[in-house]
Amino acid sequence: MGRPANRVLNGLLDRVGLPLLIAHRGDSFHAPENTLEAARLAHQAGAFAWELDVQPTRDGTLVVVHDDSLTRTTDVAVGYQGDPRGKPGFLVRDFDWSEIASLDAGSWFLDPAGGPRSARAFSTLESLSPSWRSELASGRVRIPTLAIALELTRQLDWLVNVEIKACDCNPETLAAQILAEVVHADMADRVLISSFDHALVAASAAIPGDHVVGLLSETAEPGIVDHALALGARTLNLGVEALGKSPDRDQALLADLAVRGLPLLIYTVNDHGPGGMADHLRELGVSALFTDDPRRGGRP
């Protein structure tokens, strides 16, 4: 299996040492998730790429959000407050672009209740500047198109880690879509596609380019390296609870994949302290880390 041109395979494979970074959904501990405020703490930080989440809207749009709904990242409950959309949740496939693009994607990150993911939760509220926190207060924040944020990664002479969510779509359709993105913003050699949806594993990757695509899965089942590589994948990402229950067979899966060629990627390392679970990672040899805090996960 012969080498592609592509920036994120070969950093990956090329390591040497402590396992590279990827800043999960940018600087997740400074900044709103998935936004470019982020993503650019995150390079500041000296990450070796950004994981963002990708997902089409009502129109086809394809904007970088995680959830299914826009409630917990923005302030859709206020600003379309009595739509008949909140029922189900105001899902993202339920809105258009033009209504997304209006949403405050900052102000949430701040609350003082501590929300999921928010700078209460990661602990980091009373360390961000009264600046930095005007600035995320100001509504200027957006959630950013597939698109916007790729140019942003090229901008920056950087690489990123696109997940497709699952959703209700054709796969190969979507996937066409998502890498019909990447080449318009020349960037198809900086981009690792990923995703637990086998189906969009497998279109992602029967589609010709210098992009590569790694398999998403909680465990690490029996043949799963067998697997990832029949569906075309180049790389494994795993949950962290994926190892750790049995020494003797996290060092064969580690083996196997050596012998394969497949990077061991693993998700989502925050304990970045002195015997803690990225030291742990460290010492096994996976490839990388990616954690909601690239600033403390840059440790030697």
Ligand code: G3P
The other form holds:
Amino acid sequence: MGRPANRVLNGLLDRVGLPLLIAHRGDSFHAPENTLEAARLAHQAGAFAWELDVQPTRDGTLVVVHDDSLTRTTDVAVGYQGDPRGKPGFLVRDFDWSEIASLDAGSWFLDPAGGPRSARAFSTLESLSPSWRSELASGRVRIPTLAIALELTRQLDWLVNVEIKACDCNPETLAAQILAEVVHADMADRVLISSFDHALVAASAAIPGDHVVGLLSETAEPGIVDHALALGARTLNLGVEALGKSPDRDQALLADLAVRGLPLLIYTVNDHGPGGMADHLRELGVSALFTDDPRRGGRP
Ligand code: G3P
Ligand code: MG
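Here we have the form predicted on its own; I need the corresponding form predicted together with this ligand.
Once more the chain from above appears, this time first in line as the rest of the complex follows.
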């Protein structure tokens, strides 16, 4: 298999020593996930790349949001109180970009009650400076479009993993739309596309260009490496629970991947302490870890 001119794949293949760190939705420990603010902090922390989640709005704009619903990470339930779209849960696919563009995507992160993936939940709230807190609470933090997120990554001379959320749509059309934006931003050689949706993996891999594609899976079923290769994937991105069932199985998987030239990326690992999960995965020889804490708790 020849090496494409892709900086993410080449960085993974050329890695020596520690696994590379990919900031999961940016620096999620210190800024609201999937925002430009989280991306900038992750870049400052020295992460190899950042990961973002992408899905289309009702009017077809590609936006960077993880959940199907806007409720957890914006103030939609306040601004759109009484709107019938609240019934199914304020879904991204029920809103136009012009509506999503005006939502506050920062204040939720400072929730003192500590909702999922808030600073309180990550035990970082007290460490945030007053000026950073007031910036995040200003109402100016927004959900970015994919185009803006790609543009920031290019300006930072950096790399990104674009995870396409499974969608009730034509996979070829969505993959083509995403890759057209990647090419338009002149970012094809700096992008790893990935998805849990195998049709989206295959559709993205079938489009010619310098991008590479990874297969995402929560588990590592027998034959997964063959399956990834058959879909056109060049990396395998597994949930941390997929490993650790048996040391022999883990080592056999790593050996198989090494022979086929596929890097193994593991999500989501926040335990960077001595003897923790990150240490274990380093010993196993994984290529990269997705982490919410690209500062690794300050560990060198
Ligand atoms: O791409 C790694 C990871 O982001 C996959 O899971 O649910 O956090 O998007 P999720
Ligand atoms: Mg993701």
